[in-house]
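What follows is one chain in structure tokens, specifically the form predicted on its own.
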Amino acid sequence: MAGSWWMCCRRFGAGFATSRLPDTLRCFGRRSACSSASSAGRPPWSSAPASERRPLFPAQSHSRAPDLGASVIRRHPGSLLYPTLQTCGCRATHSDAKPRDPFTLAQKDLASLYDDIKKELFVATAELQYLCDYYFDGRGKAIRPIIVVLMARAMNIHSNRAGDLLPGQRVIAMISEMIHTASLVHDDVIDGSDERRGKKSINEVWGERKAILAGDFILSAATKALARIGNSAVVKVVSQVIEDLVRGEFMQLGSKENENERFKHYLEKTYKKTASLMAHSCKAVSILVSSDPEVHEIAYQYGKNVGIAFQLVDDVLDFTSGAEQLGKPAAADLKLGLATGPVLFACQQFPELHALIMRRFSSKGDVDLAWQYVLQSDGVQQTTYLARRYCEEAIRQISRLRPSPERDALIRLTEIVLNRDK
């Protein structure tokens, strides 16, 4: 079982490790046409000829492990892949014009985002106020609110409305950044990190106890803002994120002996800690404008796949970028005892890594040795390729919406996620 999974990843990865995203999409579309089963009842891939269109990956419920890694490990013959979208009027084409820059397109809606978040966090206690405002300084990537804003506008246009944001949709963009920042505060305490976004972490400056309280307060402010939206379905969807964050953190504390289980464990943890927030935030803004569950699924799947790709690239950068680019020390994951994608792929070429992974790189010299194994392997290239596959699926999903600048900007965003260096 282990051999088939890794051989499949390497077979596909070998030809794409250095290719650009558009070339990868065209080439992979041809490969999937040759290898897919019957296409009855399946939606088309927008960029492939009609005779070659096949969905790449099996459908999956929101509570299960991400489908790309799992689909290679275990397939279910005869199961229907992604349902057709006949009732939601979705389209599988997008314009040939060069997509607008996602950051520029979302800038107007996000101009006062951090000021409005600080208003939500207002508290009479000066020290707590300063702690809560510390990371909302505009120095973050703001990738989550950007995705939420673009998704909201694309969904509004798809639903035959004006593209302008609904008030609740903008609040969800704020909430997504607040939940993300609260998770960073807590993560820094758990990991003992002394730096975040190029400056000292909250726990380093004020201590762990106050850092935990600050993270809790940010979460409480986010839940109050969520309740004011007044939509029970949205509350249910967004509250799932907090549960996933906790479960993901617990998963990160453990490991798996079996190699297949280990990689699925890694992808599931990645989904819960990173992608769940993007996926459920995108779904929430779609709920506010459409009652069609198939449209909600498009939004969810885009956020999920981009979120997993984003973390995979982050795991690659831990091996390829210096601390000055990342804003945090390089090889941080190894030092925390974490075996990410590059290490798990490298383990197939260097079985000696298995013992290091199981003891979480705790012995003297383990971190340096694991680093060398990864650099000598194709682990970085394979992880990058896997991130491309997730972005392909994100593109396939979002391309079902009606054409709009925001929809095309979300397509463009996948390439930005793949090519980022920090």
Contents of the next structure:
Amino acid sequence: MAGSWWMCCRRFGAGFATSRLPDTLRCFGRRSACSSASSAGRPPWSSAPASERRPLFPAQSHSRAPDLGASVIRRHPGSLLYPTLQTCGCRATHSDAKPRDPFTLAQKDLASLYDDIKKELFVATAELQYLCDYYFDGRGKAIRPIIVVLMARAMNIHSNRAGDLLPGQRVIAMISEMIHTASLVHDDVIDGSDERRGKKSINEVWGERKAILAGDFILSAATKALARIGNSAVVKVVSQVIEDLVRGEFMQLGSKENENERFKHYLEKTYKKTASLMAHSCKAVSILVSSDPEVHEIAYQYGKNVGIAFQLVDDVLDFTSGAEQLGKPAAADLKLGLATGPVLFACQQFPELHALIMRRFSSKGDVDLAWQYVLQSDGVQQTTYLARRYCEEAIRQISRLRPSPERDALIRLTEIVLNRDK
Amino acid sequence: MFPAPGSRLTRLLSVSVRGLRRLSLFSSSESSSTWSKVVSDAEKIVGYPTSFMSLRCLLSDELSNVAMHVRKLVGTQHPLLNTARGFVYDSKNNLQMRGLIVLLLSKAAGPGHAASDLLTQDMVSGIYPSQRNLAEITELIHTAFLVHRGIVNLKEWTVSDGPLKDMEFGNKMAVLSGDFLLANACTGLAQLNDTKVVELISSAIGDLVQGIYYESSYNAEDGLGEGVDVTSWEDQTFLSHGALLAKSCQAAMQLAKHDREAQRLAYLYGKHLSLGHKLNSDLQPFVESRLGEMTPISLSAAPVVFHRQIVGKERWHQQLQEARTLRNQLDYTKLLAAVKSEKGVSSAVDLCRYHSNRALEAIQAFPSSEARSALENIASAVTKF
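Having displayed the form predicted on its own, please output the structure of the form predicted together with its partner chain.
Full assembly next; the chain just shown is listed first.
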């Protein structure tokens, strides 16, 4: 167990980021993540001084960005990757451009997303076709393709090309949504969910067996499209996601007795189930345009950190958002027996929760009781705070790229991830 | 639309029975000794039959976890139990069949002309490591779908059939373990460093899903719907039982950089062998001489499909009615007799021979070798009943 955890740590953070995760995890063992982090003398998340004292989003206004960039240069020589360090000049000209909404910016590349997916899913059997298309109705947020498309353009510009997507990059944006959807279809069977995105789930309407087959079919169509890109390295990177998704699902079956182990387990599961797809899709589009492993790592780290933040916020919303907002009943995780961030933090304040977590909230009244504990604790705030830390790390990583509207949109996107209410 | 409650259980039981049959295709009758010999001889030719990939997969935390959980299913009727049982008791000659054929074809084709000498040095018993990995991947995919085929539709389940909780749990395990095998197949494919192979095998997975999807829609109609004719039976059976082997055989040639013609022939061998193989197993209940045993027969089995086409829809419906017992169950002895009285069985036997011959033809272009002989023996064995 320990071995595999350390391997995971290695994957979580390469280079100077390596020390960060264990540091943070150590913090979780104590009462307050915030105080222990600053008392350690070395802020675990950002190379800038203790983050409470500076604005959350240095890049919110472009004038703040050089601060972060400068500190990166000071601490890690050579970590700013574009060769001509004309930081100031470049940013000055760039800051004339108005910061644009990530969704608007990505839209032109994603206009035909769902049509393209439906073309990949073409089959002779009408019913199977209908099932496969069922969730590609445009109601999803398509957050993954948006990230992938923006990352691809930012990477292209960073690599001295025009921003326009390469054909393979467009395919990866599509695949990211397909893999995500295939896993949702299977998750709904595993969790026995009867609703998804405001409509009945596939298993509810057509039964479990067909739902599983539809998920398998979407996955096979995705890997077929992936293979057609014709790049073995990209195939390897993206197929890692498929393995991570299943391993994450397996991790969700078990729980850990020890509190520290439990948090590691939770973060590792979050990485595998959510962040891996974003991280590896980002890495894949960077591989298609650049041969520099350091650049691939930036893409990977951005995707990973935003992905974990995204899921942490999702876990918070499960407690804070009403059923009508999220499109699914709140406290769904508790009902499934899952202890997510807010509960794990609450457990540090209310050790009574431990027993409930261990029996996966299976006794009568457990769900309500756990809910009460979470609301009384600062579990929600601490989870949000943690999500913010991951977003800061994502910003720090992406800021190492040459400036571009898409890069800045990726920075803006972290804000949207944190502030979304559904 | 919905069958009477009694038949639901029958159908489920017959699903599990068929699951078992699939795992022990050729070990049920006298033909089993021929088959076992052909297979065990062939296994010696390819050196060791398995690579470490399946071992790694089987010994993983995830699958041992599933194995522990599957024990909880003992005493329930979840099909996963039978599938799992098949791995333990019948893993010898049938479960690794597809992999074995991929290995034999790889060996029969030998090193590709375009392949470098360096690569040729890595060959073990005349087979490239990548081809061995491919053989394992083929097995992983096949097994994954054995498991996913056994997912139970919970709404068709009634309390009298047993606790719903068991079925939910069995489904969960089946989804996860099938997904796990598929995911391992995906990462294994990626390691082969050949995107053409990835594309081929991915499309085979798509075919397999379509075939099984069709299979499960058809079974749901209990044979009373429009039914299929022989041509569409062959198309569907190719998807559900042939595409994976055919495309794996082709991919094995691609991995050794053999030309398109070799790839085409390997594909044809895999395709026709699979169809012959399926016809053989469909024919088993009709050619067995054992009496007094009421084996449920699938209404989508080849001889029944042929029979239905020969006698026509109306006569078939009449025969189905006559075979129904008071409790709305099918008397399989009666049905068997009805099918046997016409030419359905012999037509299916003819088709089986046809596919066996086509498979034999396909490998004639490969140089004569013991691996080719083994492939010939296997292709001939599917016509032994």
